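The data below hold one chain only, encoded as structure tokens and taken in the form predicted on its own.
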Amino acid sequence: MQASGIDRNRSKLNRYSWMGVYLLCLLGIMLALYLATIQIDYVWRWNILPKYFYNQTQITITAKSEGTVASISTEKDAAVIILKTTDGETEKYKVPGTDVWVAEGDTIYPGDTLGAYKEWRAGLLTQGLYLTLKVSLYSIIFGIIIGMIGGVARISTNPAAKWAAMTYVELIRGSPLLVQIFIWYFVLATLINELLKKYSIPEISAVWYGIAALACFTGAYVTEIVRAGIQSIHRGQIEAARSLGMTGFQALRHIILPQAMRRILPPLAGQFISLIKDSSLLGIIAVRELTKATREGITASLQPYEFWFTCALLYLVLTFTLSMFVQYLERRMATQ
């Protein structure tokens, strides 16, 4: 009994000792980074970052036609400008606040500023973060759908479904994601948008082609994860379900998949974390996700260190949050 208590104390002391080693290593890395940065001629300006998350922007109201300012009145904390055009028609412009730049009787030309107001808007990094979340979320949802269908098809006894799934997996996994994004944007997008334009249908934006590329890429890996998860369940479970009168689909839905999900959650989490990081490649097709927004911020401010550290931290927050959520799902499924 006493020996057991001594062993526990030694184990705890050993654990705390190694935690101290870890903290010392972490502090050493941070110190080395600091010493390296002070050796170069660089001025840190962390104070410029807040405006790239949220800032107050001046919005200008411009005239659409040529004419003369007929009247200026006030309506619910806004200035109302009535413009009488050269065609004899009237145009109404509303400027929030009282910052009006014209007076009655002024001659106005198209593009002239009539007034301005200030509005709080999301900054460059916030917009990029939002788009990264949007792209990742849609890609994960579509990737799961594709992967579930492909995983079931991979173990199907139907040769057409099985070989179609195998061809899809090998094609996608055998080529780089960057090449696939180029194909989706420069080849498929051109063909599809030309057909849509021919029938007067609005074109599809680059964001959705980026989502399609990421979803198809992720779906191929999810297909193999689902296949491996299903095949890891003992075949006797299927035979037992069939002996109870269940169809193959019912056995898969009620018996096999619930058990397989517990086993495939960890690899799925790893794949989805990779997907969030892979979304940074969409900047090459003019999608302003987080990495592209960071590059634009660096171009405007000439402060690369602050922006790249912030970008890395934001990606870490996204991936860590997803990892914690998947661990929560694992615990919930383990108790059911």
The other form holds:
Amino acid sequence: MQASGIDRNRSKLNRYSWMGVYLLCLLGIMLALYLATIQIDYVWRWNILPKYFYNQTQITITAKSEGTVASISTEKDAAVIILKTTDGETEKYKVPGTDVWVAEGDTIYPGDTLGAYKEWRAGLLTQGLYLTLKVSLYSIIFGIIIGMIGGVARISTNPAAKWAAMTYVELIRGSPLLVQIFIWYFVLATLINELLKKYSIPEISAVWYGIAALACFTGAYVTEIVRAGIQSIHRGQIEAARSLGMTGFQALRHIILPQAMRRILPPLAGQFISLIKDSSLLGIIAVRELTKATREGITASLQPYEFWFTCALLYLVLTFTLSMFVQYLERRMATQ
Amino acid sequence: MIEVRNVYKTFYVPHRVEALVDVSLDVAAGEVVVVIGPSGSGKSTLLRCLNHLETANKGHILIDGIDILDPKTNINKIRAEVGMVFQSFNLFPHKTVLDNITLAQMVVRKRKKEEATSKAMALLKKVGIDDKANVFPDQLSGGQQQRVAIARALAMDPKVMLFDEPTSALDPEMIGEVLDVMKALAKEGMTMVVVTHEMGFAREVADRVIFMDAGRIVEVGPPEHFFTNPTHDRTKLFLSQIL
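Condition change, the form predicted on its own to the form predicted together with the partner chain:
Shown next: the complete complex, the earlier chain at its head.
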């Protein structure tokens, strides 16, 4: 907070020394944690983490049929192996790089390795982060759509729309998200997938039921935020719009919603930050998002401390980016 | 142009308030009617009933022969013909002055953008602020904002203009500029119903003055008669308090 005239004047030295106290506290906590882990013989191995983000995998190219290697030539950055099969046909294999495991004239059986190359692949944590991002993004988009419709329905004079919106909001807000995810996955997903199977339509994967659960959950809160935003706009605005002959929908679209958006944004940002964090619950329905990926990484590496700190930091990166983006939007709207 | 027949309006928030009791009124085309009365007398409610911002509980209100209390009436169509100017201006703060005036023309009247813009510019010139077309309402003074609000209502080519205490929220030095616009409008033959406390305006412009108290029309008359020789004691008391 900016120093105001309310408090007595304080010297610069006073201010700097309290900054120092803050930094010391921060360092003290970190040091205490480190010393505690030394006491119980925990060995920190931060160096194992990078491969969980990005690693090199060897990919082998195998023959599909039986035959002999007719020729090996190089083409740009790849080796080309021509295989003459026992049926008298020729097959062409491309091996990026130079790592060819066979020679001309070799007899090859199906499944034999012809060559190999290395490729950079996203590691466990990157995949988890990507899935968390994807799930959050879809849930935010669907949440906004549900919330907009719900918010408008909530203030509608039509009893069906109004009561439906109220029931939806109360049901969703009144039960734990964890239970809702279970209902989506173990009740609705089973039902829907069984029905789909009956009409031989491909099943829907767990991720989408997770997204549905999160979107419905967020939608209820967005509904209330949108309702509050619309109701915060002065009554005179809707009266002015309607007195010019606009329909209720036209007034909402051109006059009320653009103004409400500005007020809705800050609470909406808070809601979406919550949503990103809540997506960590999807691990329980076998969606390998960031938290689930972290747990798997720990199982593989036995280094829980590094993984959990990294996991928390990655969530922070996501939420902080979102928060910055919304602040940018707010500023842009304010200068409009 | 406007026919009000035995209209009742009761509010129930938080207590039962009878805002209009058996009000009947006729306004002919081209007539300027000024409604005065103490606060809470129902004059604003009457005005707001005329374009259905409030729904009258009983009676009939006919605008150009169409009963606006009939559920089958398309009220949006009627409202486009009835301009309304509010005490608190109610300009759209997220739109420029020009957009404030063109929006309803395009959305409701389905005019092309160029047509709406030239109409808006002509009206801004008429109310004397065509140099402020591209600023936002909060950069204008109260008087300028109210003149934009008048231009916004006029852009719909209304048959009637309703003014709900248009100068009550203004600083004293800005009242004149708004009243001048309204006087010019009256001179052009616009049908107007004006709720105001500006007795000078009523005396100069009104064809008829209506005095309301406790939801009833107490006295109606031409301004000369009304201000010099009122018949009812309530009117005399009111005039003695404000003049």
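For the two forms, the rigid core is made up of the largest set of C-alpha atoms that agree within 1.5 Å on superposition. Numbering follows the first chain given and starts at 1. Being a predicted model, the structure only gives us computed values, none of them experimental.
Checklist line | Is_shifted Thr85 between these two forms (CA, 2 Å cut-off, rigid core) | finding: Result for Thr85: yes, a 2 Å-plus shift.
Margin query: On a rigid core superposition, would Glu194 pass a 2 Å threshold for CA movement between these two forms?
Written below: It does not reach a 2 Å shift.
Next item on the list: Indicate whether Ser73 shows a C-alpha shift of 2 Å or more between these two forms, with the rigid core used for the fit.
Entry: True for Ser73: a C-alpha shift of 2 Å or more.
Margin query: Keeping the rigid core superposed, can you check how far the CA atom of Thr107 moves between these two forms, in angstrom?
Written below: That residue's C-alpha sits 10.3 Å away in the other form.
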